[in-house]
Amino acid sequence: MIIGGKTWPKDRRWIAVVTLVSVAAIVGYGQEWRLTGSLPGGGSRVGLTCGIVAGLIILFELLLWPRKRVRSWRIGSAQSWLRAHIWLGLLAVPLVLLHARLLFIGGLLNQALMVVFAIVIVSGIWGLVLQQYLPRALLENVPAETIYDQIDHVSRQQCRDAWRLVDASCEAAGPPAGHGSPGGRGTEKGLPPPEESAPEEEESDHAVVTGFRSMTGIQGRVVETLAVHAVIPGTAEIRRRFTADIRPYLLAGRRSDSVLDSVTGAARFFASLREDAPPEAGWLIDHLEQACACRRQFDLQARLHRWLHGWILVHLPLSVLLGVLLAVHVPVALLYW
């Protein structure tokens, strides 16, 4: 969730309504303490007041995640109860730190609930960190952005779009099996095999591939028709290396430990091959680089993707062992109180 910005009138509430509770409570602490002479407690009636309010905060903490799973459930709308959820937790901070008297905590219960408690807050607070800058990062550095548990997927066809135009150009390095004339829609070790590659494209002069496109600000994948005429002389060399190197690439992105993952390795790597190849293929390098380019988009959205999501692994988990713990610690307090 982004704060700031649109949402700022309604943060801005929020933030005041947080803030003066939390100054009440202090206010109040001091002066129980003043009279008393001496921490209050959990059991004084501020440490218990905010224990009680600070308890139903983070029952209500709890009720985020059902909420955002029974959809049923019409009771405000999601993007309220995320603010709420937000802003009702970091206001629990000062309210259990007074109802704990400060820390000075005693036993081994009270001790792992606030460890918990800790952790809870230091992950939430972790997680809306990252949702300010890693959404626009995406946006910004990710123009190719496919669905997450799509990226191997669309790989895949990124690579048999690339094996079309290949197949179709470039010179093969020896006699394809089953074809007489180079350049024929052959079967190489580790490709694509015809059927998979270019389906009902057995005679055309065309090659439909999935591109990328961004234009006026406006971004999104496209679908491209390149013309293919002939096979170009001289680039059976482009057919060896989209073998050996790029397409392990396309396929496995960084995890292939390729240079193409390197911006710098992979231009070095397509000058290469433009020295090596005929004029006439530049266009076909061109679709090469663009498609490993767009490899490592989507290599960058997984990672950024781990690291947006990655925190709620933490927080969500601690969430419900803290509201068991806090299931626990009512009644033994109560008992021992």
Given for the second form:
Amino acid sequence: MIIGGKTWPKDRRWIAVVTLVSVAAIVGYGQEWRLTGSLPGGGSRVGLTCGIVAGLIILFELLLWPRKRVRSWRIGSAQSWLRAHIWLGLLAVPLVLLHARLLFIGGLLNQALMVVFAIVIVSGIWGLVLQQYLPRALLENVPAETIYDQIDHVSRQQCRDAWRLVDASCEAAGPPAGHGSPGGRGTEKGLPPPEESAPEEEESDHAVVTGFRSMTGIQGRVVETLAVHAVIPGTAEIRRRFTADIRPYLLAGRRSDSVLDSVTGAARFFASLREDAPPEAGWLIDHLEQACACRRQFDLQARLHRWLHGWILVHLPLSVLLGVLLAVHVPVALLYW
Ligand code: HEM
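If the one shown is the form predicted on its own, what is the structure of the form predicted together with protoporphyrin IX containing FE (HEM)?
Complete assembly follows, chain above in first position.
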């Protein structure tokens, strides 16, 4: 969720509530401290009130989980829930500190409770900070964005598209192919099989390939139909470098440990490929360069996606643990009160 911007008036209201309640709790705590002459604990008037309110807040925070997953629980908008989740979660911090005698607490259970609470709060703040920046970074740097779970599939598809063009347009690396005939379609060892294309499509003189465009602020993936030319003389090197360097990179991305993973490495690679190739193959090299740029974007998308969603793997399980520890803490504390 983005804090500020258009939603700033709502956030401002929450900030006012959090500040007022926090100040009131701190003033009340200070007064009780002055009157009794000792640091009020969790069982003091103000300490207990803070504890009860913080406990109820934590219970509410946990409700976000079923709210997101159970359809019949869709009461109130997701935005309102999340906004309340964030600001009430932050309000719980001073309340818990006051309840826990400003952290001068003993007992393993209480200390474990505080550590888990601290990790939940810090991970929540971390997640919120990431949500402020990463979606924009994704929008600006990944115009070729696809569905995260489909990255490998789309990459394989793109590799096959590129291979079709190379196979149809480049001379075979071994003995030269016959004039005007494709240079040995799909025959090279280790190249992706054209399993998803129809046989008639294989033999057509057009190839449907995917790419991406960024124009006047609008960007996205495009599907292009390129004419498949007859074999271009002097292009065996393109075929060789496709097999040795481009194909592994298109399939595995940065895991292939390729020079194509860096923008400058790729620029150098394709510049040298252009030098060695005839000018008529320029369009093909352009396409291969764009396919590599697209693969680089997929890797960036995957990295940003993992950052954007990875923190919840800490926040959620520890929230549940916090709920369990709280459920033990309340009866134990009441027993010894
Ligand atoms: C005691 C405190 C807290 C508890 C028990 C708690 C618990 C939870 C739970 C159960 C979820 C749902 C996870 C899921 O289903 O995917 C969640 C999500 C989240 N929490 Fe917390 N949380 C707490 C405090 C905070 C704080 C202080 C912040 C930020 C300042 C925060 C930020 C978030 C965010 C950004 C999400 C993800 C919501 C989304 O994008 O769908 N949480 N939290």
